[in-house]
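The data below hold one chain only, encoded as structure tokens and taken in the form predicted on its own.
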Amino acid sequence: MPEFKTVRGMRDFLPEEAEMMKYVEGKARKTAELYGYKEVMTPVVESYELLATKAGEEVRLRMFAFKDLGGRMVALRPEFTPSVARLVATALRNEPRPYRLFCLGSVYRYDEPQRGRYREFWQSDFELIGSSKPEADAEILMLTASLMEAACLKNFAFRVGHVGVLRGIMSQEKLEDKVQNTVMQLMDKKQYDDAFKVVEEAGGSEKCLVVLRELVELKGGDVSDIVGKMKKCVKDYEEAVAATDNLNEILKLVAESGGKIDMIADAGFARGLEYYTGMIFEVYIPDLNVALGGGGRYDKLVELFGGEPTPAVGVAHGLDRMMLGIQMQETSLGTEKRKRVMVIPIKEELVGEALKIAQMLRSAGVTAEVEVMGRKMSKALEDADRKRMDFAVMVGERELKEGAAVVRDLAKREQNTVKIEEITDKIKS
């Protein structure tokens, strides 16, 4: 017989990390709740065309693309933001804006699978679409720490930096889309003297390399100290300016609302999808080298899928890595524990009575299963004792006479017979 193993890159959950998912999900739903975002479900398999455009070089590479039996090309979503845009721009277009739409579930890309990278891992997706202002992205960036804290992760850092800073000073430079695009992605791996390399090829002023050589050495943690040496570097790029005075003016309003947000502010920041137009950011905590989260602003992409010019504001969290940053910090979750409890008929003719109780206990919010591979009453301990049960409930002839059952306290090994209608109450108490 062959020994199946899971395909690479893909991994089971076992119940503790199932339990520990299902908590990252549940804080991303209540932060989802608190902000006012309503829930979308889009598909995990898109049209190749709508998940390729303005992906990037990186990304397109990296997708589960293959032809359904119908001849089309189709792919498995390496992200959500396209879907999203795609409804905006068809089912949703009448919808008041703006739009605070969320999304969970899995993603794929045929990454090299290494700690904190898997080919299918799960996100939660928040998207503010109909806003140009930069209390949307405010929000954005705030809403990410809300939900770093909810998921009691410590020591969380955000860097910070703006597209239109990169691309305006290209854009002047009359360098084409495609050159620019080749810029950003060798930006984003950090292969900065290749990426000025292209630059110098495609025509780009000894100016413009001072400049861009000059951005990549601006960062720091006293963001408005850098945002405004990077103004004065790009004083001569209009478009540059006025992008670093949007940051500027996001990063005062972050400050204002007075949460404590670790900020680090790159001028040479870039991210490989090519939709993003404005501010960019990635969420980190010490120890992992991956970003837990990252987004940004992309004011073009609903429009380029058909719908009304629609400025937009996002963020992916990986609740994944996230759960892998939890247990790299030993974080105890303070989840509320349900009590648990065997039920054991004592013979097989009392297995009747037995569901009746757990039914009851169900009823009332207790976890209790029931022995059903016919050991006996010591196997049946020893086994409830290895699944860390709190209680037994053992049915016996004699008690039930009687109304009641035998209820067993398994850490403190203590017993006592209870009255079937006590022994919620009991069990709860």
Ligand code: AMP
Contents of the next structure:
Amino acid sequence: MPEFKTVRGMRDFLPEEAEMMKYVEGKARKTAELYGYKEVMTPVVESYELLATKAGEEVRLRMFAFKDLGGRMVALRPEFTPSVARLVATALRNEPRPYRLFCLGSVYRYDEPQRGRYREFWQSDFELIGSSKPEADAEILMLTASLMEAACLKNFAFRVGHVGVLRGIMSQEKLEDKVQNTVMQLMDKKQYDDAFKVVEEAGGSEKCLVVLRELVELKGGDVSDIVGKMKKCVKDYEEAVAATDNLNEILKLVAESGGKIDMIADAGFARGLEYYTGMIFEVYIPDLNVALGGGGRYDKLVELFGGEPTPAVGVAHGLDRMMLGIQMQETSLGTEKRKRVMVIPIKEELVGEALKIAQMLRSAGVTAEVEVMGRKMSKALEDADRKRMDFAVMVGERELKEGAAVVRDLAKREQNTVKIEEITDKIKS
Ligand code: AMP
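Can I have the other form now, the form predicted together with ligand AMP, not the form predicted on its own?
Next comes the full complex, this chain leading.
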């Protein structure tokens, strides 16, 4: 038999890692609850067309796409946004607005595996749909900061930009959408010279090239100063000016909300996904050069799927990368530790009693495992020690006759005979 391994880019989560993932998931769910986002669950497999419609070349080429046995072209979801937009255009179309929707689960991209980059990874996704107002964009930034804080990630910082600035310039220059998309993708990869060349070859004016060159240099932590400079730089391009005003409003609202969020405004910032129409952002921590989350405004997607024209803004957080961040920063998880107990029958005839005591403990919220290997007491106790359990309950005939069992504190190495109905209290105290 060959030794089976996981498929390239896929990982197992062993108990400790799985626990950490559950911890991060729990923080995302809590954030959804606090901000009023309702969870929806959508399929892992969706129609290729839905997923490819506005994803952009980057994601499109990296989809796990295949024909199912019925001959339908399908793919594993590379993100949640198209599924949520589909819901809003169909099953949820008559619900009152705004929609605050939340998804959590695995997504799939044929990325080159490396640290923080996998082919199966987990995202929490928040979508605020139905509002075009800057307070909606601000909320998405704020809840992302709340999630980072809840997960105890330190020194995180946002990089923010606005797709409308670059697109506004290119639209006024009458550059086709296709050219614009190529330019945005090159900018996303910071291949600015290649991007300028595409603009030039597509007929962009000399003035526009000067503006673009100047724009990509504009970035920094004094966001109102940078956005002011952006506005001056694009003054001859009406839509681009409106975009800088919109970005300014959003950042002002975030500041007014009172949260101290580190931000870098970056005029040359673009993101791989094609469907963005407004503010875009990513969140980073020091020493990890990949983003922990990213999102932005996408006002045209719901319409594209046959819904009413519906403005929307959203974010996806990379839970694997948040886990990596927690490990790197050596944050202690502060998870609530339940007491863990091993229940050991002294002989086979007492297994039923041991099972009954274990059930009693579980119903009081105590983790109870029963010795199921038929081992002798000394071996079973060694096993409980190895597993770092808190207590062992030894079920013996003599004590049972008195309605009791022996409770051993494994850390203190002390034991007492305790009435069965008092065992739970003894362990919990
Ligand atoms: P995107 O939809 O590309 O903006 O991705 C949202 C977030 O998902 C990113 O900010 C990352 O945290 C995470 N992410 C994207 N691609 C990967 C990957 N290949 N492996 C792990 N996490 C990823």
